[in-house]
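Heads up, the chain below is alone and in the form predicted on its own; it's given as structure tokens.
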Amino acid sequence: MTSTHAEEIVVRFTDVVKSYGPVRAVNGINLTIRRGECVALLGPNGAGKSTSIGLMLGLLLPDSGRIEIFGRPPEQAMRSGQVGALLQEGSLIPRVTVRELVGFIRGTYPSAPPLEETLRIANLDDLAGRRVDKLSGGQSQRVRFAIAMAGGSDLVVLDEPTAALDVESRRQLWTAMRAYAARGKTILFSTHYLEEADVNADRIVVIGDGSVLAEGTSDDIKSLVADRTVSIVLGADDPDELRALPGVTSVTVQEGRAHIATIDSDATVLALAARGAVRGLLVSGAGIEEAFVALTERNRPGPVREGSHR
């Protein structure tokens, strides 16, 4: 997904701070998102993701710093219909049909797309006449997605959008999101499915302890982690002896292969070669999961206090 209006800033956080008592949930975040981008917000539980989203939507007020959505305060952007959102919390209105609920939400926006288009995007065509309180968890999540899309908003914020969805529904949602962003719309989403960020985001923002730890493309994030993996067919090798090789930090064995994590792959491979024949040698860089774990663990000062609301 590529921005067609790269000069237009949609979201801007400037030195934003938000605390709950002694816990600083958002700690001086600076963040810029431009029109047409699809941005993933990643972080462990308690990192400040939900608080950042609440601030962006005007549901929370910062203690200090400045937030602008389309150059105006968040609450003004929300009232104008420029922002749609899918949040983790909150229940759907019962005893109405899917069509009635999505249609009602659509009617609150000044320039909403046709109702049938929104139902089709959310894969709700066959469920349009069903009562909302008769839906499964995954079907209810698709209704929340349709509500976020109902106004055709220029910015859509999705907090864990694929929670409770099966694999096929997740695939359909991201197909819809790619098409939406291709029209110059802007998407910010948080997720615990790291592969979703890897595949679908133009840019990834990793936060931890209320601060931005890293941001960039998926390849940028992966390149921040020096660790590499050397994989060989195990043969008669002793895993304990492999752990003693230069640069090695850990060794795991799966299906007859030894996967050797190393901070110096050249030294590790040379040491392997000096031991004798090496079969099936593969060297790979860190994946998005390894990079995420390394970044968040590296910057974790200690356990997060319970009740931090982050």
Contents of the next structure:
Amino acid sequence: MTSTHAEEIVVRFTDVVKSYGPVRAVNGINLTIRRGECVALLGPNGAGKSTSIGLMLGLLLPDSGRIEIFGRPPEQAMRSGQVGALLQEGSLIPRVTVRELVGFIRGTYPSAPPLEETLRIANLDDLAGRRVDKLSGGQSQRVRFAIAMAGGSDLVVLDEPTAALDVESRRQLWTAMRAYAARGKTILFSTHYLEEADVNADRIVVIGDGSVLAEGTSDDIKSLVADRTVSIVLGADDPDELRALPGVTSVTVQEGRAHIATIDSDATVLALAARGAVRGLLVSGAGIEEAFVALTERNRPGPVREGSHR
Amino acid sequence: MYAYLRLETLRLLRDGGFIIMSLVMPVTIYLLFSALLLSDHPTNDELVTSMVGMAGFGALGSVVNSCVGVAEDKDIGWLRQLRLTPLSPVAVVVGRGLCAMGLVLLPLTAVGLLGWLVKGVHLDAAHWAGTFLLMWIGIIPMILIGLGAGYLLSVQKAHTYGLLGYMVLSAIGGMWVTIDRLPGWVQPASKITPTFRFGQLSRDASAGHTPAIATVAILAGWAVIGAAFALYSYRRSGRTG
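Now that we've seen the form predicted on its own, could you pull up the form predicted together with the partner chain?
Next comes the full complex, this chain leading.
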């Protein structure tokens, strides 16, 4: 466990499946994270990010498949103090101070760094004596982050650490996280902001419908993801032909309009014009949701087109 | 474990309203019932019985409070946070159990002091110590069962079932009226309840008798069941919810 080999595998998911009743929240995820990496799990709400994290932390048991954290079952890795975590839900316990709470958590780990160091990284020095129930949203999120890193764990897992934070709080949190990562720690965080994953992660794993849709550096991912949607009134055009136009990554048909996701909207519009297909043209920046649609469609033989065979 | 006990106790001590309520309830009930039920010139035995009964009743009430407190910890995600630390389930359950034992000292001490100073109960020092020490230890099985219920139930259900369990176990355990006045078919069940045995333990101790082996054995049995239940529920609480 103390090997410093650069290729040491910290997290390994092999064909992991987890269902809630009829819903397969995690549907055969394979994932490998190595020591020192900062990895983003990127996906829309309901993609299976939180379930994957629950499985990783031993809070959930997989229906099938294998999960290893530092080469052993999650519960053992947690018990040995190799993992720190920040979960999405849950509030901090009332009537204790920041120092008491973070200090208590720190004390449960076998080889934790000094408390003052953790408080400094999380930018909590000035708030150490404050009751945790008297903190703002951004401040309490920093306390939660301090809890995750208080034990000096080699792996820190953060489930949507910046959800519901304002820009300034978000910036402070990422500064703290980078300071922690700079010590050679492995960090995994989930987010539904492409931009956040882009700026802060070495590697992005895109999750949708409970499986890994794509993974790579942020450039890899961005090249896969359309950044514009071109929309026209469909008329007599065949959606399958539209799909073959330059730049196009996917086509969805809704209420008589074709929504064409593209990585090169200029080329796509010119090609549409050449076909005489420009009717009620709209061009918009694609949100992350469209990006996921594009990725989902790329990865599945059965496309998400609706009503294209009328 | 001690750090956890310390943190939980700190949280509790800073909840002034809760502490006051934990004292007001048993004190009020003790004063009310001893005024209603005792004759104008009660014997010392009657005074002792009434004090011990009310102290036990107050201790059980405090167990229900701990049960609800644990359910609240689960609701706000604190139990899950604990599960993410290296703390073992045994350490968490034992730490929380010791904290609940600390809480039980409030009604025990309050009723004991009232009995001594206001009601004029006479016991020699060894008797006082023995009685309250045995009550304090004898409450352990109920604490473990209460924690188990708290780890398992939502706050609302912990309130409901905590109170229900408290009433039923107090009633059939002879905390309100002695079990020979209960219907014949209930009595065999009464004798195996932890509440009846807890009451018997305290009555024996205050009367200067050595507790019966059956009493100790049944309480120990409940302690084992309670511990297994609490550990099982705590492990479960992290998985679901």
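Residue numbers count along the first chain shown, from 1. Heads up, when I say rigid core I mean the largest set of C-alphas that superpose within 1.5 Å between the two forms. All values derive from a computational prediction rather than experimental measurement.
Remark: with the core as the superposition reference, the CA shift of residue 113 between the two forms stays below 2 Å. With the core superposed, residue 169 shows a C-alpha displacement of at least 2 Å between the two forms. Relative to the superposed core, residue 135 undergoes a Cα shift smaller than 2 Å between the two forms. On core superposition, residue 180 has its C-alpha offset by 2.4 angstrom between the two forms.
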